[in-house]
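One chain is shown next in structure tokens, namely the form predicted on its own.
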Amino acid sequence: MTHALIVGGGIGGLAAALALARAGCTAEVFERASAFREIGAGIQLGPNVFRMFDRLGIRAAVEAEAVRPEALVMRCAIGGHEVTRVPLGAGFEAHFGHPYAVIHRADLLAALHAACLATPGIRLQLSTDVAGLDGEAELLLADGRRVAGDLVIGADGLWSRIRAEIMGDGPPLVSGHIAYRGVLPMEAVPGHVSRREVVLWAGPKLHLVHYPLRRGRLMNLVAVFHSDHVEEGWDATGDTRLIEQHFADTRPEVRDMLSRIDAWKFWVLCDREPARGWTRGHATLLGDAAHPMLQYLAQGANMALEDAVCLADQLGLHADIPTALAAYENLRALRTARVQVMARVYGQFYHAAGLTAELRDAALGARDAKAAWTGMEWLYNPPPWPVR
């Protein structure tokens, strides 16, 4: 029985340990936090990822926690007028087969926690830090510790350890790009915002996001802007002083919103050139340790769980293990690839100012809603690849 060895707690990591466990594998977590928990507040989940839930069989323990909105809606940070506005609803649903939904990503995270404490063959390892590879399929731990398995899964974020031994390409690269996030209560939110729909607000290098939590219970706000800025991490203090400075000629709404919060916590936003290299033998990467991408396409973590279930499929149809690996990053390389590149050009649009603007505006207004699903069918469509 194959006995696979993940490194990393994350909804990346555990998926993999479910995926793997479900196809008959063995797997062992490690995570060097002293508990399984994400930073951060909401997700987004397209229709790619629901197929993702049914493998995994999670998808009620999802759905229980997931709020469907009704449409996703650009409107100008500006002038106020709404760009487009692309239906969620049953002729969505009719179109891709699947809804689309936000979460907070600790009710993710506990569904697939729970899912993985339920199947047998999964055993999940806290406050143990891995400090890198150590021969074809063990791990070197941080306590002097080595741990033997058949293959070893990099899920380990942005700031792989494992990457860093398998292809030795650097740190990620900075974007230029910071997010502050916050979440308010329901009855904080103002009466003139949607409680149902995800909104961004764009503008010139800036934009904000807003959307409901928790069955409705929560609002999540992402505020982006550009700045030279660099920190490492997910969940540094942010500076209310520099949302009020990048926001001030924002319409009022935007800054009713914004003026809300009273502690934000902020990353800044990274990336990688796509490329290939992500397997070496019995070891792989998987999620943001392969493919680590901008957020504007909301796919980070919906990328992750393909990987993981393409990951599965994989070790299930060939014989060794090496095969395996190398026929899952030949699958997921171009989709993955293609994804990283176009979070960035959508990340130009969103923050597009004057006539560039203008003509995004123009382009995306004159769609209706049967063009706007139709352009999405690349991103939630995943194409099939072999299962056995």
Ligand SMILES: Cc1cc2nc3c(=O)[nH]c(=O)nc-3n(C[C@H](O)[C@H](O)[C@H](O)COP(=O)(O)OP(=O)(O)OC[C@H]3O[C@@H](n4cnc5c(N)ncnc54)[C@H](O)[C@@H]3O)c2cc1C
Second form
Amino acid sequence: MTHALIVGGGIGGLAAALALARAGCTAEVFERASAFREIGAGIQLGPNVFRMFDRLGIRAAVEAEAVRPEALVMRCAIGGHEVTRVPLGAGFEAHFGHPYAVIHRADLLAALHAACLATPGIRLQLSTDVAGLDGEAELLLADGRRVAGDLVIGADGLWSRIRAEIMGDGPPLVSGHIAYRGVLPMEAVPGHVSRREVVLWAGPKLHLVHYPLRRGRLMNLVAVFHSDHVEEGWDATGDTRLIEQHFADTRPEVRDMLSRIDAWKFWVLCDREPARGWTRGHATLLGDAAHPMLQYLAQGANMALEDAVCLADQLGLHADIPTALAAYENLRALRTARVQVMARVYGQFYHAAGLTAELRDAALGARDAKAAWTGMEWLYNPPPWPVR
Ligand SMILES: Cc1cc2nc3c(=O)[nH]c(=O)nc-3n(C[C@H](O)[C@H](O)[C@H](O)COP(=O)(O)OP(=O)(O)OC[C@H]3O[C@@H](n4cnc5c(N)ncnc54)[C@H](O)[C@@H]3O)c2cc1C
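Since we've got the form predicted on its own here, give me the form predicted together with the named molecule too.
Shown next: the complete complex, the earlier chain at its head.
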């Protein structure tokens, strides 16, 4: 039986363990944190990832916690006007065959974790820091132990050590964009704010996204602005004065929402140029380790889940592991590269000023619902990959 060693127990690592175990492999996950936890609050789920939830057998658990917003709405953060509205109701679901939803990251991770615990063949190891590869399918742990398997999956995120060994292409690229995130109890949200939509307020060099979480009990806020601040990690404490400065020219309703958060956390947003070469023999990468992207299409975790299922499918299809891993990378490379590139383009569009913002408003505002859905086909309705 094929035994996989998975570095990292985030969304990508746990999804990989589950997908592989459901395909008849055994999997051992090494997570350096002392608990399986997610930092940050909300995550958006496109119809593409619901297909993966079906394959992983966790759709019901996800749906029990997720909120289905009524629309994706873009508004101008300066003028206040609505730029575009994409309905997400029955018509959207009929078009794509699956819904759009938002969920608390902790709830998604909990669904994956519970499914891993209930699936034979998965071993989860906490507080286990992986120092690196030790041969093609062996790991060296930070405490000096060595572990051998049949393949290694580096699901160790943006600052991946396994990537450094396989690709050696240096640190990720700092985008110059910072995301501040906070959560409000719904009672603290001003009455005029939409509670059932994903709303993006777009302005020059900034935007604010908000959407409901936990059956509408919480409102998730992510405020992004341009800044040359650099800091590694995912959970630094934000400075409220910086938010006030950067959003000083935005609508009163935007500033009103922002002023109600007193404890911000922030991320320095990074990505990489798309590149092939994440596979070497019996070792490969998955999720942010393989193709980190800016969050402007809300697809990083969605892609990690697609990777996990695709990888398990290729292991079932090909007799030898290096061929299966090479096929997996080949099937995922253009898909994930497109999302990486388009996420940058969307970031520029969201943060546009002057004539570019006018162009954005004219182009997006001219679409009806059908045209908007058709424009999302490449992302939400990709062609299937080969399965045994
Ligand atoms: C502001 C923001 C909003 C976002 N919104 C969305 C969204 O709406 N939808 C979406 O799909 N995506 C979104 N994303 C992207 C998403 O968060 C990531 O793409 C996703 O979390 C990547 O998962 P992963 O498992 O690949 O990596 P990670 O979540 O980074 O997990 C890596 C794991 O590996 C562990 N690890 C690292 N090194 C080691 C080691 N040496 N030994 C052992 N363990 C190790 C870490 O502790 C961690 O648990 C957003 C990102 C940001 C910044």
